[in-house]
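Single chain ahead, by itself, as structure tokens, in the form predicted on its own.
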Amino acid sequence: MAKSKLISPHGSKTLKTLLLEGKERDSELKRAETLPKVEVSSRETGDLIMLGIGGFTPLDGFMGHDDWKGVCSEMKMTNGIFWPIPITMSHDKKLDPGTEITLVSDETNEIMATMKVTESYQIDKEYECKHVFTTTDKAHPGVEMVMAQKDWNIAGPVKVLSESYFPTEFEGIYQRPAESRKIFEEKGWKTIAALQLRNPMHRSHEFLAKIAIDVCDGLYIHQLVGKLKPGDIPADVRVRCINTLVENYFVKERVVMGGYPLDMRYGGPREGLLHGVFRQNFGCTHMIIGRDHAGVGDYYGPFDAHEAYHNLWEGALECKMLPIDWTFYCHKCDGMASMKTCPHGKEDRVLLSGTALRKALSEGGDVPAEFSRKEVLDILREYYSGLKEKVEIKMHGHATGDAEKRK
């Protein structure tokens, strides 16, 4: 068999896959019947399935304290490999180690997992909210999903045994890292840029995206289908917009398209080193890193997330940032631009951002042709007209160009 071309996963030379199938999985679920059940959050749950389809290599389950505390303080773990956010689960109560337990989804209240237990320990939620997301204002949604967490944390090795909803509904688009390898592979791709999207691509996400496929073989238009705050568009919604845009403005053979499934955190840079993280996992040697990725509202700078991937020490990530300067429709350019590319003014340039974006819509307004494409707009104009109930969307200073200038 010929040796792979493409990077290797994060601290391992092979996928570290969790999820058990056919016999074995048959097995487990009977065992899994007599254990005691434990609910998981929505985001615990994503989190159980990364472990499982090997996104999360080279982990074998929940973070016991030591690494839990490495990841907040110094973003890495006892065995000295770069991690920048903690995966860790909760619960109500201490658990001996050695417990067996059964994991099922609070939501859908499926079997996901069984795990064995080698610690119980509690944790300042505070220490972790200010290292992991720099605040401890419950507004941040990261926040307020660590607040939320249960007073104990267990940590073990888990056996994963459903992927739950996401084959299924996001068909075509869900996919593991050893699919998305295999079609990198086909392709003879070595160098491949991944896209993080929670929103539908507007004309910015386009041209950043055209240009990583300029200096890259292709192009992963990676989509969270996982949950998201009150007020984002839905991912399916979202799906029918990237499809239309790639079907419509690339190159097909240049555009592999797939979705993973966690929930969104809006934990801007440490979020943003996680994505390069397990989407060197799925194949990719570059993260495209943009204006305030994977942030929420003002809590960071718009180009945080690029310091963030300057300051990490050798060898700490292989997948490369691939960094993009705040982008624009300038009308005296007479296309899309960067601060790099662009010498005219701000009075000339149509600033784009998802929050705008969401903003005009959700309350009826006008959308500038050069903010997105018509076919997209249509699609979304559609969607915000069925909604029975409306989530006020705030905007902030990264989303009005209030806050452009590099701190």
Contents of the next structure:
2 protein chains.
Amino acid sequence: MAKSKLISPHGSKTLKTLLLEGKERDSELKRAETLPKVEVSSRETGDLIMLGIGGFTPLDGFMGHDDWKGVCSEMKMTNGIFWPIPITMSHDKKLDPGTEITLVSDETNEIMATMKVTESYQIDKEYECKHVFTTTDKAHPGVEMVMAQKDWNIAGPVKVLSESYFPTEFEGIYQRPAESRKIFEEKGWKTIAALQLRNPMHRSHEFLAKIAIDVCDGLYIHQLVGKLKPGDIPADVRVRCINTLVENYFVKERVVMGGYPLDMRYGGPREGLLHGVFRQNFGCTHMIIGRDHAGVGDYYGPFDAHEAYHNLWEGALECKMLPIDWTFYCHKCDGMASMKTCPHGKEDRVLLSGTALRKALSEGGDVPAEFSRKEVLDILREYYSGLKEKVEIKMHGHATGDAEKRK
Amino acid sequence: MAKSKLISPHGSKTLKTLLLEGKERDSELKRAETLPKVEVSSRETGDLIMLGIGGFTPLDGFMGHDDWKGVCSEMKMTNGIFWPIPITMSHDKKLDPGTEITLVSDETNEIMATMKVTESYQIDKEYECKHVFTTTDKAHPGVEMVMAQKDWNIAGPVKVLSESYFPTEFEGIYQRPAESRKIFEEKGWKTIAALQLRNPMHRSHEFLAKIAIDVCDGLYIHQLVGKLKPGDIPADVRVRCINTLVENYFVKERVVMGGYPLDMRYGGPREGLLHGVFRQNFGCTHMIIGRDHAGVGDYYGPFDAHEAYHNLWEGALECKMLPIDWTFYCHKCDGMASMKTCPHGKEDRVLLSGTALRKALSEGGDVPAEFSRKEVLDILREYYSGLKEKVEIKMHGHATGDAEKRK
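With the form predicted on its own in hand, show me what the form predicted in complex with another copy of the chain looks like.
Starting with the chain above, the whole complex follows.
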């Protein structure tokens, strides 16, 4: 086999890492303490870290107006490079070009970065939402985030000073693109498929993953460890589920696991494209796109993300989609199958809605072994029973509301 | 999705079809009857038909000395185009350049083609076998064919006049490249994986095929309907097995079936490459290469054909390999799996040697449902029981030998 030469980062020969380290970081941090402080949201913090570690190569900071507009309308920055979702930062007032500021997490109060303002501009939020999310419905969590942005977008290059709590809280999972690339190189892999995960892996995900392993050199299970909407399984539980699944059902040498610090935007097709962009930066040649990729509710058709990849212009994105149809266990096939391969009927297939699954798990009902591996179900049952206890404790203390919302 | 535009034929913008039809054929056939007749073997007849229908694009006839040598030594013709196995014709004497001859099947006596001799040359057969088959052992059926060639290789462009018995005997299966391409275009497929078949499809083949369907737009089950070595399942039985399998276990719209008229050379890696070359001519973008592809006995390592594809120079072959590891049913995985995806032990896997399978089928023993579908086994059992009856009848008539050899 030819010596491993990994795919180039998106729109660049090398990773663009904006994170300072060592003495450079120390001195910039000192300077940062003297600059005016501006708070950034959780989503913006995740984006900053991705800018820092090169996950958002070739960006050098938050986008200005023209890039914002080009990205919204035609997924193209002013330099002609493909980019599917605006990476922007908002603030409650205008700042003069040339102003230097320090970006501070509104959650942890930590200094995240410094920034040299190049531009302050106002946006039509509905325009952004309509183009990016195809909806302006505030019930959509991505729309909600945009609508919650402050009045002014502030653009400019950043120097990133921290990866926040991700390296410690997600030790062994959180990974920089340079790290995943080094592992792939050492393994001699040329073709690597990325599996986007924000849910525990049931057998349908395992099946997608194994198809990818069969046709590529290896699999990168790349988990979102940023924020999710209420009701989603938290990252630590999910990580345990996936660890046990890989331990028991995968050839470990074929799998690399990593985590990235972004918050879910639930942007469906556009987010599916962003997933390909930053997976390329992490060294992947293929992005697995399954059913309702990065979707939420009924905002997107189940294969809109497939269409989005098909509709890209030639050369837009080097990382290729590995599109997989809806998958399930079929008794007549006697194994996992997809809509593309199984000719049998509904009555032969083991299908379970998310709602039915949650109900079975939290109430101790049966979940078929054809739907999920026992080892994974055990962890999920434990998590749900813990939730229930918490609800009961709270209830006795006259608290109300959904236990999951507090996660 | 972008409008379907199929892959170009190998080394050419269009299919090079050397088959004459209609009035052109009638008049050339008349002329053919007046020319000196030269017999061609079964292998050469198959090659002629492939030349005729464009399956061997961009060749225009049987190869001359320099192409023969380049193909043997570095898989490259004098025009620089990749070609992995010599396509040559032999005769017992030298013929002068410019001589026009008629090529007649030594099996059916039918006029197959006319040829204008450009060159007669002698070859070192051991040299060819060593390069192409990596062995000079006459027990290798491909070596045996080369060793059985007559003393002179005759080169020159051909005009093909017949497709022999293939269109009638394999009606509905035998197919020209223009026909498969038309079907793919009508289906709007862009990526098509070819499955080479010379055996009935057991579940391991079904699994390869379904992986290919999951990652491509469609599957071309392309069966060899030329000659096999004794003991292999004859084409008509195999076609019935595959029909019933597709009928019962595939989404029919995702599968196109076709047959091609070549004899097996059992050339392992080199034949695996030839399979990619002519599948590209039939319109396929991917060639599935499994374990011991086109192999025989112990001449080749199980993944030598994978290596052969990996070692090709850039641009040699546009049709890409879809390499798949050894596959089997695994009880712990609870489904089909491959060495790349299954971490479990031998004791969990359903593995059956060809010898054990034949024994079970001919003696009525059990074959696990995890190895082969019932519908396929029924057909094979019927075939083997027919064979047994034939042997018994022959035995009573004092015949000896292996019944299968007479097929």
